[in-house]
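First comes one chain, alone, set out as structure tokens in the form predicted alone.
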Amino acid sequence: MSEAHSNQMLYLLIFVGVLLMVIVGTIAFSQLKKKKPIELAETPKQPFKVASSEEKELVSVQTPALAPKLTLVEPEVETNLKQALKKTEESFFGRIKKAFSNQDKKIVLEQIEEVLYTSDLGPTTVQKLLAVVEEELSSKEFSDLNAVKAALKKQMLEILKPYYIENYANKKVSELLTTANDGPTVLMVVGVNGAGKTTSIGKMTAQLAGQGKKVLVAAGDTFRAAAGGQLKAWTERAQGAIDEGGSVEIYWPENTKDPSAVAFDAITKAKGQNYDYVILDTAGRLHTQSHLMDELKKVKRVMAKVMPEAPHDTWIVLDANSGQNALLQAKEFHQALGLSGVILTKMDGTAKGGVALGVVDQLQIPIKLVGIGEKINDLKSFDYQEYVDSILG
């Protein structure tokens, strides 16, 4: 072959290389479009400032390749019985507030007595409370709303007081309870559907099992075939909410039907394992059944059958918005079981607060906790003092 075809052959050779070289970089290109960038939008201008405690708590921190992203919320804000209490202070105090604007003695009284027999306080509460407005109103301080205001301050919480001991605010489930000698403390709880049973216990074995105590939830409402569920949802959650030493666990046999089985079979089970607290659901049934207010006697018998002197605590949870109702349902339940204590929830969402004082002055029982919320935390000792400032403004 002539140098000069060698050459061409060459030449032939470095157009085809360079050729592909062109095709195989075009087709590369082409795949790259195809691919998402990466986004570098999200990643803010500016470093991200981590809150303080005190305004924004930073819960988690994700950081994809190149794109770090920070999830901020609003910490949880903790409700107190004032705040809670909004709704009846506006209702009670704000409505006799309105009754002062008028001069005429009469006019003022007759409306300050429709204010009390419409705030849920029950006739008996209410008498005694008229007596003390009537006696301040017929002295020359009778137009006086700080008077008066005094004065009703003064009863409420001449009523209140014997029920309670001193320092009372801020108790903890564990120091409101009758604590057992020996063996576990057996709390039964009892009340109509939709009270707040379920929830009310939930929150109590967080408080419970988060103080390092060991407590069995007995799912003794057989009847309704979702109790049993609800109360394994909460009790999971108060268990997930314990920092370190305690424990939650439900008892919950599937084939047992009668909730005294459950009962007996709970606490020896308690009593066998060393636990400190045994806490019983009971169905909800209403006050006018008298059968199934039988068989709730049945199940504390069954109760004291393995501890003579359990349950050591019998406690109703009432609907704060039930108002009158709710005092009806403790007469006939305290009537039935002979209850040591009660339980308000839904104080947040209701005007008709002033139930709190007539249960108390007509039961002689004393309000234990409230419900002010919907969070694991928001069941508190009832703070009468505070509950009387709260709706006297």
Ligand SMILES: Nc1nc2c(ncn2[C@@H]2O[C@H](COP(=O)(O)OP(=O)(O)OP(=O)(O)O)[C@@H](O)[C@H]2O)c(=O)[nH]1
Contents of the next structure:
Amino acid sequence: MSEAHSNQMLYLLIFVGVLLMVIVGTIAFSQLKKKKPIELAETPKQPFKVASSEEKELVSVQTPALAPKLTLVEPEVETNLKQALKKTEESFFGRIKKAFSNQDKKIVLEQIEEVLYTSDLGPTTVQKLLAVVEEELSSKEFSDLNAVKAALKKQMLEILKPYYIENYANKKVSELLTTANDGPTVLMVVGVNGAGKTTSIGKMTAQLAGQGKKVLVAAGDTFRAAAGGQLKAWTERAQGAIDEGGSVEIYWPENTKDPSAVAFDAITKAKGQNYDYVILDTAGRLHTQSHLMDELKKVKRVMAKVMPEAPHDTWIVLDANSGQNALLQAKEFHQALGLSGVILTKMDGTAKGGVALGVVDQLQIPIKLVGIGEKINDLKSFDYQEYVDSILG
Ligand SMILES: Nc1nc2c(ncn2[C@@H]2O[C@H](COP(=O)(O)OP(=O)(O)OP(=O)(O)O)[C@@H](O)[C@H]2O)c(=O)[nH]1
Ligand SMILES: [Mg+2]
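Alternate state requested, the form predicted in complex with the ligand (shown: the form predicted alone):
After this comes the whole thing, all chains and molecules, with the earlier chain placed first.
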């Protein structure tokens, strides 16, 4: 073989070698790429284990997610009731407006009836509203949206007004409470689990502290291990709002499992140390759990042993999202404890804001405050005029 030939063979071999390496490399790379998601999907190499109750307890104490989301940067723009009720307005007035696209008055009435019955108002309140719509529609030759809207507004205001000596537009929490003649004003806060009791207490405390008041919050939720910590986090926040003369403290005794004892000791302390307010947080409970409702009755009785008029107010916290169920809850709590006010939370983003009207109408007690967000300032006095204007476009 000539030298030229052997060189050609050598180049050919090198070329084939390089080609093979490229092919093998490409295949290997594409396999690797494919393999990644498979590995991810197969990741849990250790089987999941159900946590024991002690572990759960530990997690609930340590998980920051359970503490209120207070570290969020507060947006500069303040939410108001009208913005919060946008979804309710769309689902309530938006659908009423749509009913008027029909020429036939009978169909318009039928559709309005459906809107009212599906707006979490409760049947008694619906009847009252329906009566004025019927009257309005029958008295005119053509169905007139604006006339029906005006009639609905008038009727809603008539339902709400009797429960308010004056409208609560821009009222402070201190103006909404029954102030004690002597000693601290005591407020007991009750409601089902997760309604927003602790959060609302934090928001109220901040407002009172901002007015220079001395506030003692009592950790009466002795049931859930993380509850005291959550309340403490809120009081720390509220401390940031303290104005001259004010103070915020938490009464959170260790190892006390009896909420009555917490309430008793907290009021005693507040009386002795000249606090202006005591706000008692309580564990969430279902209105159907009679033994837990009895526990609340006992707490109330025990409070009166320190101060005969205490608690000066007992407010229920209701989550607007629970719609008509909120009405049921409120009725049961009212029967057991004699409520003097309602805090309706989570009005922001719910389409079930109609429940406010049903609550006042059927419970016959005023909504004092509405929760319109998770931030410290997102608690407003219930301005019924603004409420009616908001849900009716
Ligand atoms: N969007 C919104 N969220 C709220 C409002 N009020 C409370 N929340 C949220 O609702 C959740 C429950 O609030 P909590 O204050 O812990 O409720 P709670 O009634 O004390 O609950 P328990 O102690 O478990 O009975 C939290 O994530 C709050 O941030 C509100 O007005 N709007
Ligand atoms: Mg709570």
